[in-house]
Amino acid sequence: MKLLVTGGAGFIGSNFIRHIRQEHPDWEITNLDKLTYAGNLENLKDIQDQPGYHFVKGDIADRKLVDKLLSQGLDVIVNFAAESHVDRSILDASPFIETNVKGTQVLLEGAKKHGIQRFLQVSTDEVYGSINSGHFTEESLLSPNSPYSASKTAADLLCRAYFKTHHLPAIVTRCTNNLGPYQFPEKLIPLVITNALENKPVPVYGDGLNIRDWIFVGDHCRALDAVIQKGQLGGIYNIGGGNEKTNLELIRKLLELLNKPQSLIQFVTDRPAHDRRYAVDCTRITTELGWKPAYSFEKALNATVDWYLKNESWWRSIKSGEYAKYYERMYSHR
């Protein structure tokens, strides 16, 4: 099988590529990534020269480039490429529309033109909005509350429209919060870990009682693998870990694991329209595809903390901005 993985230099994308290389070494992967602030080739340094893996620097909204890549006889598109940080979308939504909406539409058009066998849109539970009790199912109303989640909702609906109108073999997955190696340090868990290791304040929005469900990134990748192979075309699959925690509970646990004082916690003004709780029902993927998480929350959290402790140079270079400058120089002449 030949895959085009977009956004493969990011957190989940790089973990997915690593998973595929391990589980399906005969599959070929082309990794298309724009290398924005969250894209980092260091995430895949150990496999960059392996046969069957090829990196291309570029934008999914670049129609000519996408057409050129898809003309090479690829079978599957897995779209991770997205602007994904809610705070950034509040400050400026335009990059989110450009990448998450226009970029997805360019990929869909390319998939239609070149007869792609499967188009997997990797989405988020944030498209459902907030829920006070119970769990969102795949049939729940889409009610995004941030520019980021609105852009992902638009992309999901484009996939539905291309399936209905053009019979394009699109599938959408909506996952809860991921934790694990290689996550950009502005996200909650790596931010807490790295700030705590530097004895810097750990910011907590509002009262810290917002609830999120957490899943280990490796379990998410296994779910995506199952969807590629056995998922129903035109279908939607919720993916979750069944580990609901308040942000404050999670942060306190991380500080405990790092043997850092709880006094590092610093409550800050809440973000606008901050969703109170996310929770999804994963019955469909467990019933239809036989998938379930392999990592408990405790095992996932310990593995994540251990990785950041062992890879200090990775996150320090990111927080200093050195890696971004390096890749800017690397590609400036191309």
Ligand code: TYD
The other form holds:
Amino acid sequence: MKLLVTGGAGFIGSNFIRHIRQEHPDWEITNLDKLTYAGNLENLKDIQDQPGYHFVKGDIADRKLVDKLLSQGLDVIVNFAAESHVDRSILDASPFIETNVKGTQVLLEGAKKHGIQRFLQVSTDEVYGSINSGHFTEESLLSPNSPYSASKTAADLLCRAYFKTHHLPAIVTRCTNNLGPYQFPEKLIPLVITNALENKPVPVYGDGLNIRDWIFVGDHCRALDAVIQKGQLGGIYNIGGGNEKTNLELIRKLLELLNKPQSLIQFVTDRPAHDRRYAVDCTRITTELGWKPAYSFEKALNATVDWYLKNESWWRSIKSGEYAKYYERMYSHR
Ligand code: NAD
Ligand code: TYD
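Can I get the form predicted together with the named molecule as well, since the one above is the form predicted on its own?
Complete assembly follows, chain above in first position.
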């Protein structure tokens, strides 16, 4: 099997490539990544020279490049490439439209032209918007509230449209919040861990009672692997960890694990249109594909904290670079 993995130098993409190398060493992988601020070749250092793995620096919205890559005879596209941070989409939505919407359409067109066997769109539970009680199923209404989630919804629905209109073999997955190694420190969990290790305040948006469902990144990768092999074409699969936590609960637990004082918690101005709760019903993937998460919340949190403790140079080099300017801009007015 020959895979085109896009956005493979990011958090989930790099974990996915590592998972596939371990589980299916005979599968060939081409990783197409633009190396934005979130893409980091350090994430794949152990894999970069392995036979059967190729890296291409480029943009998924670049028609010519995508056409060239797909003309080499690839079987499957797994599209992780995206602008992925809600707060950045509030500051400037343009790159979200360029990559998440236009880029996905370019990949779908390429897949159509070259007769790709499977197109896996890595979507998100954020397409459903917020839910106060109960769980979203794959049939629930899509009501995105941020420019990020709106752009992901557009991409998600383009996959549906290409399946319906052109019989393109697309499958969509909608996963909840991931945690694990190599997550960029703008996201809540690595932000809390690394700020705490630096004895810096930990910013909590609003009242801190927003709820997210957390899944270990390795479990997400196993789910994607199952969907590639056994998922129904045109199908949508929710993926969740079953670990709902308020942000405050999660942050308190992290500070405890790190032996840091709870006084580092600092309440700051809320994010506009901040979704209160995400929760998805995973009956379909568990019954149809036999997948379920292997990591408990405690195990996932411990593994994640451990990784950041052991990989200080990885996050320190990110936090001291260009990212420092973003952080300053994002949090100075809050
Ligand atoms: P990330 O920001 O860590 O990585 C994104 C990667 O895409 C980076 O390597 C970046 O360089 C690359 N990229 C960005 N624009 C590109 C372009 N135009 N062309 C090629 N490459 C480009 O994101 P992540 O957290 O790993 O998320 C990966 C995917 O999973 C995204 O599509 C995201 O919407 C989805 N998702 C994430 C979560 C989560 O909790 N992180 C949950 C559900 C779904
Ligand atoms: P985030 O990691 O940005 O993921 P998402 O918004 O896509 O779920 O944020 C997770 C939750 O943590 C969300 O409710 C916003 C909140 N949050 C904070 O309270 N402080 C922070 O500094 C960040 C980055 C997020």
